[in-house]
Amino acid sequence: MSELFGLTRTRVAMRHALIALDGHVPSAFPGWDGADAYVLLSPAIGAEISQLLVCYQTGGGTAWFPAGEYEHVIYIEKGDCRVVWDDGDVTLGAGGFVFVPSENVLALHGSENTRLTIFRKIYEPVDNLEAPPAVHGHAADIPGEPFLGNDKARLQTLLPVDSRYDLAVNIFTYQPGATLPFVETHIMEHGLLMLSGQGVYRLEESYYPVKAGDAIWMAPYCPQWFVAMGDEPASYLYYKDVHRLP
């Protein structure tokens, strides 16, 4: 029906977007084999960061990505994968997580089915400040901790909570009902992929259901909100920039 008629729950506003599967368009990058990639967010929507969705072919494949200023966050979604970068090599299945940082180069060797989202982002240095380690690990091992006293949306933080990086990744989760409990504004940038679980969002002055599988971009200063609904929790992966001053 949506083909017949030009339907999507994508949109794409000046601040804010929504990226629904039924649009995903791979791109073909060079050295990339049994691999396809999604790019969702990027600096040509307006984000400072890029969001990719990394799907592997019948046999599993490699995708790989060079040496320089971004570093990476990469979280599996489904399947297993092989991480590799200059003197790391770690093999994580679905909820692994692992933060490569910049200058290294990263070949993923993903398994048949393998579903990988990954945070591409230019490292902001700062003087007298060493960079920030690889670290890895999984989501199961990490409790999510009540917002706000709120024991019905809890949070997962990932990545230490340390100056060295420039970023944060985060799962909130939250019970059929449960809401972010007032219209956040804030400095900091979200890519998000809605992992299960359905609800509304938020997005300025706009209002969209969402479910699985889609990504949200929410620029600074964006007004947001979420509220679960449905019979089952809804969970979200979600980066946002911190420690840096603007």
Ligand code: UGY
Given for the second form:
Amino acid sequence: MSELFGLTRTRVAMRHALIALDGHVPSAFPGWDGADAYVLLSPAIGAEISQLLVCYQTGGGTAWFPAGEYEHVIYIEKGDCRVVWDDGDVTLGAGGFVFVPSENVLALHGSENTRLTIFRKIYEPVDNLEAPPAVHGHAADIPGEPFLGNDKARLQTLLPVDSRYDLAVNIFTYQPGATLPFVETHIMEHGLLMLSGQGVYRLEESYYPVKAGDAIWMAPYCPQWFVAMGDEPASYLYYKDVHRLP
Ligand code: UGY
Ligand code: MN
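One more: the block was the form predicted alone; return the form predicted together with the ligand.
Up next: the whole complex, starting with the chain shown before.
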């Protein structure tokens, strides 16, 4: 229907955006092979960070990033990927994640039909604080903590809670009917990917039906709220900038 009548749930506003699957268009980057990149968020929309969805083609392929001021967090949604950087190497399956510090050449060798999300951010150093080391793990090994006491809304914190890291990447899982307990308004920015289920996201003054596959951008101070709806839990992966003075 969307092709016929020009309809989409995608909405791009000044301080938030909802990017639905039906509008995705791939970018081609030099040296990438067998991997389609969808740049869902970037400074071009007003965000501080970039959020890329990478889908590997038949036979698999390679995505890569040159060394520089950018740090990366990679989360494997489906399939598997060997992640190689200057002095590290890890093979991750679905639910696996890795943080790779800035100043590393990064190569992502994915197998056929692998889908992964990358958060790409300029690292913010702090005087007398050493740079954060690489870290990897699996979401299944990280317990979901009740959010503000609500065991129907659980938060998994993938990266160490350690002020050397200037970003957090979390997974929030809600049972049907569970909500963010209040409308949050905060200085931190979010880039978000709906991993499963569905619900309604409030972004500023608008309420959007959202479902697995959708990406969302919330600029700093974007009022935000969520309710999970339907028969299954809803979960989303999101980025947040942390541990740095304004
Ligand atoms: O960490 C957060 O700010 C989170 N509670 N925000 C959100 O889920 N929109
Ligand atoms: Mn928030």
